[in-house]
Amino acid sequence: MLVRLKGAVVYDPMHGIDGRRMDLFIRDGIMVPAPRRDTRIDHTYDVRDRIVMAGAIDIHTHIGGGKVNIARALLPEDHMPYAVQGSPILRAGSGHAVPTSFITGYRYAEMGYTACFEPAMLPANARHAHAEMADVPIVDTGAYALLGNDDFLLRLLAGKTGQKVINDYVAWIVNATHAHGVKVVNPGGISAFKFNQRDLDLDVRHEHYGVSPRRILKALARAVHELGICHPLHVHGCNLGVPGNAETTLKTIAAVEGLPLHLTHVQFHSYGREGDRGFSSAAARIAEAVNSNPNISIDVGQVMFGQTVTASGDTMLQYRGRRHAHPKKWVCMDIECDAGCGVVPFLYRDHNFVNALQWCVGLELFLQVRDPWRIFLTTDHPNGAPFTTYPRLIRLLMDRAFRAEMLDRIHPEARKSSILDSLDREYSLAEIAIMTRAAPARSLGLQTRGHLGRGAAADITVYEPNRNAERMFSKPALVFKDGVLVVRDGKVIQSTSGQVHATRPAYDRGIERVLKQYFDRYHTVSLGNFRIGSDELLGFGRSAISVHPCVPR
């Protein structure tokens, strides 16, 4: 069946293409070039003046896996005002913060998202996490391989073990999870935490192993690269949270020594300590040290105000924070001996000093970036704010005046000790759909996602143009997933499976002969039941696993 959208204004920054007005062609969910004149259209969807992009993808949004789950049975309160019935088409479901699986994909898709990737999913829970992730509908799902903290991995690096031997344990592992990525939390920190060091510096050793997080970053961000992965190593740096970390961050970005890097919610690790309340802004230090450091990527993880739960496998950072819960509970847990789990809810206030000096800090960083190839649209869901605030984190960006109206509401005191009142710049549509489609599509690999050319899945959003870009990307006038119209008006009006995205790089066989060993003697399950086939994995739910291939270096 041949499909056209009639008089699209496009905007393809993969293509160069930026507010073209231009049909475009759907074959089979595929994009295909404009046929002859004499082709029959089956179906011809007229979408003049309408700002048409690829569907939206989400880096780095924790939608599945154990911390989720204990976090929504943590804030039963979470769901009761968030009720969604069951209908024909959907399904029913709740949540706000963190919303069921069911709820996740529908809100995704109204907003003309259509690939989203879980951050931190363990390999000892990837069973469980893939088996969730099935359950969010429509967008396409993939998942990083947490490493770091493993005790693997640790006597490995303790015993001054080769580089070949550590990549072929982070290629098996992403093989048997069926990762698309690795993710670095708190490098060795989770383990220190339970060997009661409450911090962690970068060059401060491991009490039991004797190993720093340097030397974890270097290993492992070495093997992603080498093993010819696409995206880089995503890292959770050390200090998360603490007033200074900003040194801590620019020590990082240094520590690999021009290796590519991909920071995550650098909003959290770019705090200095000046002023009277020993709590500043450095994002304009972090932000030149992206600008001037090629290899390095972020993305932001912004602040928005409101009532959230922050989850994260960094017990060190989780416990530091419990006093500040709000409601008063707090989880903190260890998982299988290679990882922890903290869930404290916050409640972000704009008239809290700190809390309001954080959103100017993740938007300081928004601004003075330059290259939007490089940076990525994130609140870190849930942890800055759930996903749901991202039409308004649009319009923050594109919009200065709401900017500075926004800015008049927050803490006085914050609002002197930030710059954000003299940065001027405003994103364009065209960054916009760099930032959330093409350099998201591209850090991971997609090569038939995030954008419109010949051969793209046709993941297809489609907006009215409005000059409050919140209302504009809170509700699409249309969205197609692989070719099929899912949600019209800002509306799911048709629900569909989609695909797991991963990677399978190659290893040398003989890992396995040492990891059935260690795995006979310290860990709950065999080597062959912690794999995951390929044929299960399928039989979550998911439509496809697209493996996306690896360039070894």
Second form
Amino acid sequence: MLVRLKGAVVYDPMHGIDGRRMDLFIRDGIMVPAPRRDTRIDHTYDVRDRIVMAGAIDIHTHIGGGKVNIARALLPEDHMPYAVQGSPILRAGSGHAVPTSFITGYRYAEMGYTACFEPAMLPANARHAHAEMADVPIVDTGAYALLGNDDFLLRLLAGKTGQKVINDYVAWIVNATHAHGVKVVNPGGISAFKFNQRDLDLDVRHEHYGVSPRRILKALARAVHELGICHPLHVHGCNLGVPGNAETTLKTIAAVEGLPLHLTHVQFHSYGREGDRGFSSAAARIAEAVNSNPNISIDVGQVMFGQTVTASGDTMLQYRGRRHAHPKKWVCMDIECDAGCGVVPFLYRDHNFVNALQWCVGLELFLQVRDPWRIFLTTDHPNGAPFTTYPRLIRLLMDRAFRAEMLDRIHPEARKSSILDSLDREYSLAEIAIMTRAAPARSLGLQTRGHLGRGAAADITVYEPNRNAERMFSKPALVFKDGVLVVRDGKVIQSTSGQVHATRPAYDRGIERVLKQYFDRYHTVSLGNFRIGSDELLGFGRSAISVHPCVPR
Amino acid sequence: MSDVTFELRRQPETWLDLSALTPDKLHGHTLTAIKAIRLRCGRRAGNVGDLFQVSGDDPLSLRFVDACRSFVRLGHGMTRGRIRVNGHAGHYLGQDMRGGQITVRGSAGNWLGAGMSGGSIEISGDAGDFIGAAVAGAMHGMTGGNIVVGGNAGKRAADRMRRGTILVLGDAGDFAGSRMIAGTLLILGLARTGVGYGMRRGTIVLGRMPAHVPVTFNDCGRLKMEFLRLLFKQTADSRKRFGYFREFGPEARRFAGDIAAGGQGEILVLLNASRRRSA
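Okay, that's the form predicted alone, but what's the structure of the form predicted together with the partner chain?
Next comes the full complex, this chain leading.
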């Protein structure tokens, strides 16, 4: 079946197309070049003067795994008032900050998103995470395996094992859990918390293993690089949220000595210690470091005002933040030999100095990092704000007047101590298309996503142009997922099942002998049951596993 | 002006969400507009007019005749007006209610008045579990208002209750007053296992000595408490049929606890309460 989108105004940064009027053709879910004149076209959508981009990709959003479920159980107030009625084609659900899986998929699709990546899949929880994400309809999913606090790796590092074995272990985990990348959360810190350390800076040693976060970071960054996993090591650094942590972040950038690194929710890692309140923005310094280190990419983790919930594997941080819980309840827990988990509900207030400054820091980062290919739009859903605030965030970036208007409403001290006033950059549509589509696809190594060239999957979003970017991006006129029309006028009209993106680095099978002994002694499941089979993964309900090649270096 | 009356055309096959039908939400609506309101019934939705025969013209006073167990969330979040029900009023009756009055001639299901902060609910028959309690995950249950249960209450009555008064004229199930933060729970009949389990503050008044009081309660002996006289007088004054409360004396045996949770709460077992069921 051949489908034509007629008269589209296309933004496809991967192919240098910036608002060119053209026709797009889809054959059986794949983008094809314009056919010969006499070819029969089965269906034509008239999208004259409408803005067409590839489906958006969220590189960092917590949509699956234990912590999201704990957040749901903890917060009936986040669900009872937000009940959604089912229909013959859509499942019922509820939720605002942490919606149920089905509602998550629908809301993402309704904003034109077609792929979402869960950044913190604990290997011990991988089976649950994949099963849950299989229930996130329409969008493709993928996950990064969380390493760096697991007992096995820390033992390897403490025993001064060679990089080769570490690489094999990382590759084995990625294969066994069908991960797409590797993430490290507060390297060593979550484990250190279990040994009663309440903070752990980059060069402080873990009391039990004697390993520093720097060592863990370097080992993992090198493993990911040498195995040829496309997405660089995804780093949630030390000291999240601590005033003065910008120093640590800068040291982290330097620590990897030029290896590729993705620093996630950098907003929470860009704080200085200046001013009367001992809390200031260091976004300028971080942005400068990102600008001058081409091996570094970041996503922002913008804070948006309102009620949300923070869910993180970083127990050290969540335990520190428990006093700020709103409503007043929180959970911190240990998860096997892997890491931990903390859930603290949070209300970001514009009249609160710290929250208002956090909001400024995020925007300062967006506006000062020059290369949109290395900065991605996220709110670290649900930690900075629910993903449903993305359209508003895009408006803040594209519309200086709106930004000024919002700036007038925040805490005056925060406003005074931020340079946001003086930043007059406005993102263009092309830049938005880069940071939400092309750049994440490139960073994740998704060859057929994030663009509209020949051979790409037909994940397409059609927007009605509007001066108000929030309105435009919150309600696409049409959204196609693999060529199927799933959203019309901002409402889901058909539900489909997306793919799982995964990667399969090669490793020496000898590692399994060592791992088996370890599993038999310390784990709750055996090695054979820990590994998720491909058939089992598909049985959860995804349409296919899309395996992305590794190029060992 | 006559009550707006809802009469079921047929029994719903599954739960029917009535949270849209409260006096404050219907105020100012014509009968035609009321009939057009959509109600959720399981996975489907239906018009009020298709589900009920509706008559009357005063939406501040609603009446449900032949109510059934499938009802949920009747009177949810209401702030004023009156709802009268005949039959079984279903689960979550008066949840998060802030004012007004609900009277049931019949019974009600679980979570009766859960999280309510004002107003009053009175049912003549039995109530299910978790009356005036916290819904799963909520940090506190009822924070104000009154609940009167003419019959027996189920388990975990007043779980995490914070303020307000609950009066059960019959018996209460296991763990009555569990995790109470504050407030008053009065059970004229028998309380079962675990009464006051984990309570931090608040008062549980029992008409009869339970089979056993949890070990984490301290027996403080017999006391004469003037506040009981006030409580009984107020109860007697509130309804004619509660007139017999005046005869109750202020003597009680006091148990302080739950010591495992701070121990500032108390269980008061009345020494001379005649148990008289009004039903």
